[in-house]
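Encoded as structure tokens, the following chain is the form predicted alone, with no partner shown.
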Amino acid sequence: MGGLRCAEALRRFGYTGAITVIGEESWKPYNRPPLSKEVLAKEVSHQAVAFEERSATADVNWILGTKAVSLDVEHNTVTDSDGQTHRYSALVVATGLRPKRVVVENSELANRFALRTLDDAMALREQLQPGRNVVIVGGGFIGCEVAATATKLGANVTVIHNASHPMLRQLGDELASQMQLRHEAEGVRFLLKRSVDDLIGETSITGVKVDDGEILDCDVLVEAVGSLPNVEWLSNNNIDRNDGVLVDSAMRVTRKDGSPIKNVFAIGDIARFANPLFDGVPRRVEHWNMPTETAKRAASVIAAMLTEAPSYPGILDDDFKPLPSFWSDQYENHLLAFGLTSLADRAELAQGDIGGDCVFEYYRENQLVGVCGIGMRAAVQSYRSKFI
């Protein structure tokens, strides 16, 4: 999505030159969030999640089914896994994340799944059948969304999570515990403050051994234990790759000494930047709107630079303070959030009833840093102006 949104924004900002997008997946850009929600509950297909192709980007050169494997910033070239070298005037790094996996001794078994790509969702959907025993490792949003979908499809679902409540970091204790109750009312079992000790089976998984010795029947294992930034291919370029890629407010990739590389940019889940809405600490933010926001910012700078617009280089100093946002559907519970709720040191019920639709405010040292609601969409939307 980051690559597509950047190409669209480049055209919108007046750049008319060639655009090439290199992507490891064989599919053109698509919307990932529905893969663990409504699309996973139905028939998973590219058509169901594909982004609309706009006429402004009809001439983009899509090189799919291959990935970037090395970068040479001195010579302005990228080499792909087919051995082809591509020269650039400006480079946008939008290589995103890959799932972490459970590491145990008996790990080479079939019917283990992570959920990041369309192909992942297609493979998992085939296995989510009524009566099957599904074990999900990880109680974050992906894990809980898959738990809800699998439960609605008739599977028996157990979630193993290392914290005291699912989605605790993003929702805080009170709202996270309420969401746990709602899952349990649908039949989901939680093993909290637990981890996987080993997997059981010869060729396909048949069970999961938990660290307290309990053995769970398991036909399908879903691993939702976090993600890793795809930044290894940027090595040997003196780039700051500590937890993603450090960028400045113009999305320019920075060297280890803090200086920017003027024609290399990073966007989306791998971009680590400071947001003045909150503080001066650079962070990666994996919220669904960040690829779009960072793509637009990078494109505005690239277009001004390559077209030698009067706004360049002044545009480099423009404030960039996007408001992060995420949403999640779990059963009939529709969650919407703005800000960085994970920064909060306290959360307060602001509107509604904790047992029904409600809105929580999130504060860090008395500063509002986030809001999250179950339902009450208009009320949550009204908070946008309070962050800007």
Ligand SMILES: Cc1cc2nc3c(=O)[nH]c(=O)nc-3n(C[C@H](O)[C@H](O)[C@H](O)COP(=O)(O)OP(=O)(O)OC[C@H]3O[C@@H](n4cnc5c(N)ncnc54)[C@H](O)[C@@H]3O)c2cc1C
Contents of the next structure:
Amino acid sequence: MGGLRCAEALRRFGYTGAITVIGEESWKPYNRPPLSKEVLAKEVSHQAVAFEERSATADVNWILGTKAVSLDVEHNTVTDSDGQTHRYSALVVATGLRPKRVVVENSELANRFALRTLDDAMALREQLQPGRNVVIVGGGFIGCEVAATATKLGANVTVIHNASHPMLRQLGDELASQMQLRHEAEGVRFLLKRSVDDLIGETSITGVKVDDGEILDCDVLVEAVGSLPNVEWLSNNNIDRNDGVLVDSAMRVTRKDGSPIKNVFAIGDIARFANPLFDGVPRRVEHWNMPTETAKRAASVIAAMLTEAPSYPGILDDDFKPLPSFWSDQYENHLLAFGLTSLADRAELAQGDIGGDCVFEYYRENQLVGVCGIGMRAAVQSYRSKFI
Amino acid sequence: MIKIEVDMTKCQHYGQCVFEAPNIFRLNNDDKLEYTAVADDSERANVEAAVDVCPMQAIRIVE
Ligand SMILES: Cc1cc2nc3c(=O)[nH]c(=O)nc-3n(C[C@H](O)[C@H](O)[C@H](O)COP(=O)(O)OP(=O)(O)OC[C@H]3O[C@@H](n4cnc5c(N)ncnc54)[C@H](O)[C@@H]3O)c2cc1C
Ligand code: SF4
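Cool, the form predicted alone is there; where's the form predicted together with the named molecule?
Full complex below, order starting with the chain above.
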């Protein structure tokens, strides 16, 4: 997504030269959020989620089904898995994340799924049938969305989560326990502060052994235990790859000594940067609008640099403080949030009623760092001006 | 002037567009999207940003 948005923004900022996108998946860019929601419940196809193609990027050279395997920042080249070497004037790293997996000895079993790609969603969709026993490891947003969708499709769902409530880190105690109640009312069973000890089965999975000894029947295992940044291909360039790629406020990739590489940028889920809206700590933010915002920021700098515009290098010092925005659908509960609720040390009910629609404010000490609502989207929107 | 169209059969009222172009898009008291169909050229960048972030790809700039 970041790659596509960056190509579009480059054209908008007046860059008319060649653009090449190298992508590991064979699909053209598509929208991931529906993969755990409506698309997983209905028909999973590329057509249902593909991003619309715009005329401005009709001449982009797509090299799909091919991985970037190495980078050489001294010679400005990227080598792909077909053995081709590509020279660049500017490079954008937008390789995103891949799911972590549950690590146990008995790991070769069929019917284990993770959810990141369209292919993952297609494979999982086939298995979510009425009456199947679905065990989801990880009660974060993706785990909970899959729990809701699978329940709606008639599966028996159990969620194993290592914290005291699902989505605790982002929602805080009160709202997280409320969402747990709503899932339980739909029939989801939660095993909290628990983890997986072992997987049981001959060729296909049949059971899960929980760390308290309980054995769950399992036809389908969904692993939603977080993700890892795809940074391996950047090795040997002295780049800071500690949890994603460290970038400065112009999205320029930073070396281990803190100096930026002038023509290498990173955007999207993989980019770790400081957002002055909150503080000076660089973080990766896996929120919906971040790939688009970071893509635009990088594109504005790249276009200015490559077209030798008078705004370069002054543009490097422009403010960059995007407000993260995020939503989630679970049954009829529509969550909308912005800011970074996970930074908060306390949450307060601000409007509505905890049993129905409501808005929570999230504070770190006395600074408002986030807002999240169930329903009441207009009310949540009205907080925007408190941040910007 | 620019003309804006939202496909209301696609729109899920997520309100992501409101963040980007608050002068054009808003959510009413029922949390449903309302928008101004014709806007000044000065709003173009904001509306383009809204087009980019709409998760349902429901927004279009028609001219
Ligand atoms: C199931 C799911 C549901 C989500 N739901 C929500 C939601 O409800 N709300 C919300 O706010 N956010 C949601 N998100 C998050 C959002 O989709 C992501 O933040 C966004 O897709 C990140 O974009 P990106 O460009 O950084 O990475 P991606 O879209 O992941 O793009 C990275 C691409 O790079 C490719 N790649 C990796 N390594 C290489 C390589 N070496 N060479 C070439 N290509 C490579 C990958 O195959 C991938 O296609 C969801 C994500 C998922 C997976
Ligand atoms: S962002 Fe898209 S789906 Fe959301 S309210 Fe706006 S038009 Fe509707």
